[in-house]
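We begin with a single chain expressed as structure tokens, specifically the form predicted alone.
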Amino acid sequence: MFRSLLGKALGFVGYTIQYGCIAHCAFEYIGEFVVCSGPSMEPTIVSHDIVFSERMSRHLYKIQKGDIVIAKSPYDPTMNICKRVIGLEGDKVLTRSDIFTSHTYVPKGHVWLEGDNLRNSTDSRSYGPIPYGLIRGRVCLKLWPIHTFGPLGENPNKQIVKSCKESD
């Protein structure tokens, strides 16, 4: 009896560890569900929207301009941010404020991120380009609310970014 009970307990522990490993690999290498908060990506993503963030693009270095990504905050590594990729390494990004306009080059191994709601977003205009390694995944699908289910829309700001080959 004791052997039978011990065998069942060890079998349960074994299956739990196996499924835990499978779940970890799925969330680390395939994707995850993310609940977004804050106004920085409005109107594309609003607070409490649920999105799916896939991770294969990050691992395969397939992040492109216009993609929305989940990244670790350069200010607080315990917090994730959701922003749109405006520039990739080597790009010249035009940044505007109420006072002045400037150009910034995105260094090798970095990306330039901005929120769609430019007036209410802390992004690369504040903290500069972020290392590619801080990107956690690419948002590919909005899941909730259900009436907005589907792929995400274009950047409402239509920023113009020149890559090194196009620049003057």
Contents of the next structure:
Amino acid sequence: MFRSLLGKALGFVGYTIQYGCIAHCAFEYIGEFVVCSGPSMEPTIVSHDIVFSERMSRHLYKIQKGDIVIAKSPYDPTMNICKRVIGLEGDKVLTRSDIFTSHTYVPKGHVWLEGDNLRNSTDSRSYGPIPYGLIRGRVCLKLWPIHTFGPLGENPNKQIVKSCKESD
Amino acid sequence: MSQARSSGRRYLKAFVSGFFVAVPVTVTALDRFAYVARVEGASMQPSLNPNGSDSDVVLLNRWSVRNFQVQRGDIVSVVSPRNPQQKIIKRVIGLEGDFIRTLGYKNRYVKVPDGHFWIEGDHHGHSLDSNSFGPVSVGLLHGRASHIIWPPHRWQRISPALPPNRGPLDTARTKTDPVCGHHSYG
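Can I have the other form now, the form predicted together with the partner chain, not the form predicted alone?
Time for the whole complex; same chain goes first.
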């Protein structure tokens, strides 16, 4: 009797480990659900929206300009930030301040992120370009609220970015 | 004929169900617990790869860095800030808030910002490290090298130790203090 109970307990543990590993692989390589908070991506994403971010683009290094990404914060690795990619490595990004404008080159292996709500967003304009390795996933679908279900919109701001490939 | 076909089908079913158990468990173990990596290059001589010909293989502990906690003197593997497809193995010299006297960086003295750390290879001059690209964000931390597991005559546990004269500048230590592996930082 004890032996069958032990057998059942081991079987239960085995199944838990197996399904736990499958869940880890799904969240790590396919995609995860993210609850966003904060005003920095309005009007595209507002606070308390639920979005789905897929991981494959990040593992295959296919993040493009204009994608909304979830990344680890460069100043606090336990916090995540949700911003739009404005420039990739090698691009020249125009940073506009109240008085003057200046250009920044995005170094190799880095990306330039900005929130859609330019007035209320701490992004690469304050902390500079962030390494590509900090990106976790690309937001591809908004799930909640239901009436805004679907893919996310384009960048509402017109940013001028000269790509090194277009300048020829 | 039908008996061979049914045993072949049974074998295929067993293989597929075994595959769906083995692959997620292995991938999860490599992502969360431990990773094995071959060290290339001479940037960590003489600690790793002391002869140019043989490459050391190290065991990377990923569980101990799940909360991004590292000590000064640890050898860590980090996603390269210059090339996200590559991982680099270097030693942690300074943590956030430390003042570092740099070797060849654009500023002579650097205060390591919040959420960053300063990494250097032991073989200065042959190492692409924080002296080239500055402080590295802790979010890029991949794992901590805990043991050398190949070649067999180099089996050893790697203990955290700062190289002589490389470390954070703090008022309690002067340049003549010996640095030993057991020095504790309050």
